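Consider the single chain below, provided in structure tokens and representing the form predicted alone.
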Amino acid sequence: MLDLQNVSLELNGDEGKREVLRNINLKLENKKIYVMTGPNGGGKTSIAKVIMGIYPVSGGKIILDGMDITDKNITERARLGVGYAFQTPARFKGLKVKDILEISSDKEHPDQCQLLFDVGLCAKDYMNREINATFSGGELKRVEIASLLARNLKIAVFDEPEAGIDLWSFQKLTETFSKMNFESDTTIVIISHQERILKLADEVILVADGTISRITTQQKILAEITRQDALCGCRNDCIKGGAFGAECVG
């Protein structure tokens, strides 16, 4: 279990320090899928980076399976089984895709072909490709997700994994998350606004204004979305030729 206790975060901005997160209390259980959603700038990615140790907390504690990891850095947390797929992955010049998967894996002989297939990439086309400027953002994203799948993780955090990914690969990705959940005890945290991702969730965490506003079920959040769509005439107006960006008149 991962337990965030009264976690707060301050970051330096143009006008000095600003409070990004406040009083985050969150318990994430093994073998569950959590989807974190909410308005842009609400603090979702900041929570993810706090979990990974990219941002040191300003207050509170982070407990992993009974161990206080609050002061542990990103490398130490990775060794303890915490993994994070960035919203915008880094490029590793000079390394091939197979090198990244080999380095990432904690298995002696990882099935690299299957790992790439699970994220919608053909091993024949990608295994020996160098990760350079020819890779699109979506391709980089899929390679990074495959590198996380290669590990036996306690906590796996995916920051908007659907960004830049085509429809077929997105379908493969949702199947892969379900497979990962079925075959392992990994706690999966996905930051997303996508309905297909929300449908995977055991619990949905709503984040806004640097706090957790609510934790609910996928059924309730999807019902709310459906109800809002039914009340709002904007989409129908646009389909009929209404002005783009018109205010809701529902």
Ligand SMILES: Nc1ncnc2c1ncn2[C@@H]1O[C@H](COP(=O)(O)OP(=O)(O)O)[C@@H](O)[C@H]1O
Contents of the next structure:
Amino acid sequence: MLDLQNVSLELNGDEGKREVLRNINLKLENKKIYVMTGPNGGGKTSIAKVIMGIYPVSGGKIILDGMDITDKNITERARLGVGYAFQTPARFKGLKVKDILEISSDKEHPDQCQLLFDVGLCAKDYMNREINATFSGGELKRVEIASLLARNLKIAVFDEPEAGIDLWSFQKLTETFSKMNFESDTTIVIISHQERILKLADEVILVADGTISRITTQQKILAEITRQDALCGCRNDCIKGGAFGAECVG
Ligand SMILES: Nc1ncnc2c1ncn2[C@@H]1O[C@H](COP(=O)(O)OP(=O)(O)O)[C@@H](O)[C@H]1O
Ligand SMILES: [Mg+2]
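Given the form predicted alone, state the structure of the form predicted together with this ligand.
Then the entire complex follows, led off by the chain already shown.
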């Protein structure tokens, strides 16, 4: 239902224009979970921003359910059911959590308690809390994720949802993605490096060096990660020597 056709993106950096994305061809289907992973700086967030219309493409087309949305702006795409939870969410100072959920929701009577519960926040503590400097990055991310859950979306992109989130809430969040997938037809794209998120994937999209290097299965990726660990003799030797947590540099 969402089709990126030969998309490219140029952005102005410190040293002038540079090509951040090239030859992005991607077909995303309804009711599937895609996990996008790959090295830092590879272009994952840029793909998400291109889907949301935050970055206008330099070339190629974006088709949503047969409609060409390449020239549509963020607001128009949001109305059409495209949602994006930022890697680093904005701090809407002065608004209460319940206001954010209210503004975001396109449902008749959203169950705000449930929405907060789904992201591991206790409604009693958070509903009337004002967004201010005391909110941690992880709390802010979860409020933003809840605001996306409040909408009827065709496609929802979550950019590293696990960042800054404690283990218990992380577990809750993975269950929430599964529930969303079970209860709706929304296409879910999760940018993540976490094994537990990878295990949710119908397909894994590997992004590196501004392009999609491979589309594969979670089984293949997880097997490759395990094999790399096994092959990393230097790390294993370190661990045997008592240097726990040593990085593999081989
Ligand atoms: N607004 C911007 N202006 C210039 N360059 C950018 C901008 N945003 C990202 N980039 C560059 O694009 C590349 C891809 O970044 P990004 O999409 O954030 O990667 P990822 O999310 O995979 O870590 C990086 O080299 C980054 O420095
Ligand atoms: Mg990113």
